[in-house]
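Just one chain follows, in the form predicted on its own, and it is written as structure tokens.
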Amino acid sequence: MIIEPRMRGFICLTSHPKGCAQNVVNQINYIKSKGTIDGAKNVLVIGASTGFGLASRITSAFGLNASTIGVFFEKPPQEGKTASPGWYNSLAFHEEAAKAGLYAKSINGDAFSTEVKNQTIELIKSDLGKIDLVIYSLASPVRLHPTTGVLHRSVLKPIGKTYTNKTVDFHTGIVSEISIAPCVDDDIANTVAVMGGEDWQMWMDALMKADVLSNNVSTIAYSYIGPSITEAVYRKGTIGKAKDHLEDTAFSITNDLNKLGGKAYVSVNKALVTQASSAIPVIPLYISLLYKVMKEKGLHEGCIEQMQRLFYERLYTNSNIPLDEKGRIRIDDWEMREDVQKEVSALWENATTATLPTTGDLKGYTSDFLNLFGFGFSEINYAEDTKENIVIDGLISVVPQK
């Protein structure tokens, strides 16, 4: 099968599994490039499949020589259709983690509910014991409560009017203006429940309850603040009330975890390309000019710069981890650096159809886009015929998300 990108909107329907396993091959060569650094030997991931929360797993496994669990919903292929690009990210993760002769195992299914909750503790049990870290990086549109069976839907909306800026369709390059309406009735709800640190707290609570979490363990989820161009789509929105809500959670969590000497931290992480940020308005064009401001700084980092510099830098080489005056780790330092700030918003103010080829990197934000997917990587060739290994070894079950 001969597989080439297949858009729709912000999202691809296609995705390249040589592509994802390049993809996954060099941010392993990164980690691997910067040595290996003494700290937790067995992590769980959350959401380990795509993005901040791959990432993490990569560094985990090859910068700590951890052995790794991965929870993730992704879809395996099916006749005529490729499966999801988290599906092979996770195929090439658990064959260069056997390569390295380290321990690699995943559950596929719905990691908001309580089966997969439970089956994710039964396999610690078996195999691990007990867990140092956990990551929490769940990047989902819609939670089934496991308890209350209610099906929650997140909006990104701003909140009492509407909000009018720039926006960048990235696959045409045209800047046009976009009004988004605020919110209503229970859409701020909605969002907490499907993106805040609820969740977050059930999986802790549910580690905690079956002892399996180890004495100074740590847990991990992630949030992003960003600037005041993005503020009132972003954070002062819907979804900033939800990134609040996890972020107040990390306090509940470390609170239950003092018996065990734990801590919880939220770490706020620099803007990029990831299926979930290309869908909220605004923010296409914004990481287009952050990305020509940094890159031409020699500062620009991608998902796996960022965790290396977490995991390095911050949670295991520090003994009093430097936080914000909100007890929060920022790895979007340089991001939010003042002299990037005033060139993105210098740049902002600009920012045309016209100009934005020459102000913008709108070819590397595209560029990352289709990497995502597999897609834009020099070493694969795409004419050539794809047969597909649909098979993860270590892959536990797969739970039907209801």
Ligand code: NAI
Contents of the next structure:
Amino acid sequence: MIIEPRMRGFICLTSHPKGCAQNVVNQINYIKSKGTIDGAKNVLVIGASTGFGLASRITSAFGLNASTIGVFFEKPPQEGKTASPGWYNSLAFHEEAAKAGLYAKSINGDAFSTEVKNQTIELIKSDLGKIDLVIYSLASPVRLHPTTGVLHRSVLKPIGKTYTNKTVDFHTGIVSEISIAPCVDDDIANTVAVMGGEDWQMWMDALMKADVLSNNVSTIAYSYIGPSITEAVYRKGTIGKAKDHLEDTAFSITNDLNKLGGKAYVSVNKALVTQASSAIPVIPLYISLLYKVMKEKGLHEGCIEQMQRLFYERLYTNSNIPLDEKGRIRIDDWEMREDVQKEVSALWENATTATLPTTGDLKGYTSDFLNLFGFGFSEINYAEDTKENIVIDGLISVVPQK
Ligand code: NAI
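Can you swap the form predicted on its own for the form predicted in complex with this ligand?
Full assembly next; the chain just shown is listed first.
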């Protein structure tokens, strides 16, 4: 099969197995170039197949020599249809881990469900015994609540009043004005139910109850703050309420982990092109200006560079982990630097369809977007017929696919 990108809105309907594998190998090579460090030996990554979760798994395995269990919700390939990129990423990760003699098993299913939590616990008990680090990196638009049965849908809306600002269609480069109506009714509660900390807490409760967490265990979830330009739709919008809840949950989990000497952290990460962030209005324009400024200053990072810095310069150093006034780890420090933000704001003011090709890095944005689906890698011959492997060694599928 010859596979080409097929775009619909902010998603790509196809993905390329070899390109996804290249993406994984490039990230592994980056971590290998940094050498190994001492840290967690058994790592559970929830949301392990793309974005920050995949980069966390790669850093754990190839930077810490850790055994990893990954949980994700991805579509395997079907007759005439490619798999979702996270499926190919995980296939490649398993293959590379096996070559390196590293333990890697994964569970494909709904992480919000009790079944997936139970299955993960069984796997930990049979294979690893105890976990030293739990990464919580889920990004989902929906959550079927495991006890109430309610299907919650998250929304990306401002609170209180309509938000109007610029946005870009990154496929065409057209900058236009967008107005987003404020949230209504249960939008905030639903978004908090999906992207807040309740499920993280449920995972940690289940793992603790099953006695599969080691002494001094750490757990970490990812958050975002961002600039004033995106504040109304991000940090002060519905998703921001969910992030507030996630950040508060870290304190209650730390409390619960006290008896193990464990601790829960939130790391505030940089804005990056992932499947989750490309769905948020306004963010693609912000990211394309941010990329331009950060690349010019030599400060640009992707998910893997961010996770390398998180593990090597925050989590596993011999000194105390530096935290901000709200107890959070900050690896968005370079994004939020005053000079960076000042320049991005100035570019934002003048951003139009005509100016963006020179003032922004739309090319970088689009290339990163294509890379997410395994396209745009110079090493891959896309004209070549692709035969795909349809079995991931060490993968357990728990529930029917979405
Ligand atoms: P992503 O879309 O690349 O990855 C999401 C992961 O969650 C995938 O592995 C997917 O399979 C898994 N997943 C989704 N629903 C699931 C379900 N029901 N069951 C099991 N697995 C499921 O997202 P990204 O961007 O890496 O986001 C991860 C975290 O990082 C999120 O909390 C996000 O808010 C945060 N973050 C993202 C930033 C960005 O710019 N992309 C910036 C700062 C924080």
